[in-house]
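Take a look at this single chain, the form predicted alone, given in structure tokens.
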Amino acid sequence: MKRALITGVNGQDGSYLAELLLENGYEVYGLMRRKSVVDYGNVEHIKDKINFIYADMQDVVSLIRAMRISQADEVYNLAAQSFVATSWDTPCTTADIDAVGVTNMLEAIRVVKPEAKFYQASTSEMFGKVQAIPQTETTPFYPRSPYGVAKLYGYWITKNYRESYDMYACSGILFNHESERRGLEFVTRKITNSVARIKLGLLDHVELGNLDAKRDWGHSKDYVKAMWLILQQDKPEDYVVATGTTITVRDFAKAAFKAAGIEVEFEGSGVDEIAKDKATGKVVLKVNPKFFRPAEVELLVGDPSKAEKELGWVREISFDEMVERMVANDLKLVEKEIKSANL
């Protein structure tokens, strides 16, 4: 039976890579920050299947206690400060935790077991302001945001280990994947959480920024066994996991309302635009430019070539079924706020 460590196993994308590597009959340990409070997150339905260890990837001695319970064969790094916006906020701690703690988990793998495969989570955000379009393995990077620029350490320093010791150390540079189970902070998530709360009539509209952004949206379910396919490859090498194709904020949001029944109309431009309820001519959606990014990215998309053809990966989701899950899940969950409310 294999072992495999994950680190922020409770978000979305671990979560997702739990089941899986379940499902094959790994023995999976997943790490845990020190709460006053225990939050499984997304892997709740499935906690009594995984073994938990509490560390923090700022504290390389936590990480090498984990490894020495665990004796992980695969370790994948899905621990992050992963949303954007936020890391203009608190980017030393972005640094510390997706620069900093990729070395530090490195490092436990090293002096415990340097046998062991790791994985470590990049982004398309690497990309930032793009070089080449679409963007594959070889595209010089260009990140626009602390976050970009902290993954892109965490990239480096794994290539650099990789090269330096000899170990099994790659990344998947993953672009932007979503799912039933992403952060509410997200822009996708919020959409179709909006979008619900507007159809139950909890909400008047939603507030967006750039719906001009383009960015390659998949599916996380499918993003993970990329990841687990990239240990199970004879030489460590890294990928771009993507789906070729780009869709606007705006025509994501147009989705996310159509899936809930709502046709709706675009109007005016910038920051003056807005979108309205076909059939009411309410306005649903408002851009606000408090939502805007310092520094925008406004075009990700990927070349996926090199992880279909090596690694045999192919995406199962398509774009509008994972709009119409989100906003199916997001219609539930609010059905059952208003329930629980009106007891």
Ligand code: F7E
Given for the second form:
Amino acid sequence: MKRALITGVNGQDGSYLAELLLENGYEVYGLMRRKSVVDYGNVEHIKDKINFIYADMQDVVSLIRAMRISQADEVYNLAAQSFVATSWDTPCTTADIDAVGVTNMLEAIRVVKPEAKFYQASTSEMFGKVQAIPQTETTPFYPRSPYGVAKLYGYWITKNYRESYDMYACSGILFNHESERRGLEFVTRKITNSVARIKLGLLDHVELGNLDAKRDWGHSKDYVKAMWLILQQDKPEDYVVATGTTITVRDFAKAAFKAAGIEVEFEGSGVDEIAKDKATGKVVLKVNPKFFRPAEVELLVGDPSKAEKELGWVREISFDEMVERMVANDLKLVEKEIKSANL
Ligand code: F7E
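Since the structure above is the form predicted alone, I would like to see how the form predicted in complex with the named molecule looks, so please show that one next.
First the chain shown before, then all remaining chains and molecules of the complex.
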């Protein structure tokens, strides 16, 4: 039986990956940070099948302990301060976790079990102000946020440990991936949850930032399969994981409203842009500059050819299906909320 250690196990990706590894007969270990209230997050439904170890990415001793306990054959480093906007508020913590934290994990592996395979959750945010379209494994990086800069360190230190110590250490450069389990602060889930609230009468309108930003959006469940495949190869290499298509935030919102049966039309521009419900004329979306970022990543679109060819990775959930699933899930959650509050 293979043993896997997942950092960030209770996040969106950690939960889908834990499900996948359990289905494949792995013994799964997950890092937990101590909090006064225990929160299993997205793994509540499988918490009895996961061996939790208290540890912290900023505490290398705790990571060494986690490696000793788990004796992991595969380590998936998904723990991160992953919200780009917050990285301007907490740049140092972001660097401690997303950059130095990677070295901490690699050192723990090197000390306890150097033959263990290591997956680093690298990100399309490293491409930032893109130097080529679409972005591939050889596109130069130009990060645009403290998050992107920290992640770039994580990418390079992973490559460096591979080259310095001959470790099986590699990165998946994953483009945006979303799901029903996405945190509410990310734009996709903020939109689908707000759409559900608008549809069910709990909210007038949603306020968003830059509607022109373009992202390459896939479903997390498909992307964790790529993580696993990356660690099943003969040679450790880095891979771009993406859909190859790009969509604006505006069009994501349009698709989400449509999935809830609301046709919207946009009018105005810049900070005055709004969207109205075509049937009622009511304003359901406004722009609020509060959500603009100090530096923006305007366009991301990845080329997944290498992953498709070498890993045999295929994406199964289309953009439309993903949006429909997210909206249906949020409608259900909001209905439940209404029932339990007797609204
Ligand atoms: O923003 C724009 C915002 O926060 C997407 C993380 O998983 O993917 C994610 O990073 C876009 C940006 O994700 C709002 O300005 C407009 O252009 O959903 P997001 P992200 O920054 O792309 C990468 C691959 C990661 O690695 C990250 O960890 O949407 N936007 N209006 C907004 N964004 C938010 N959050 N809220 C708004 O109201």
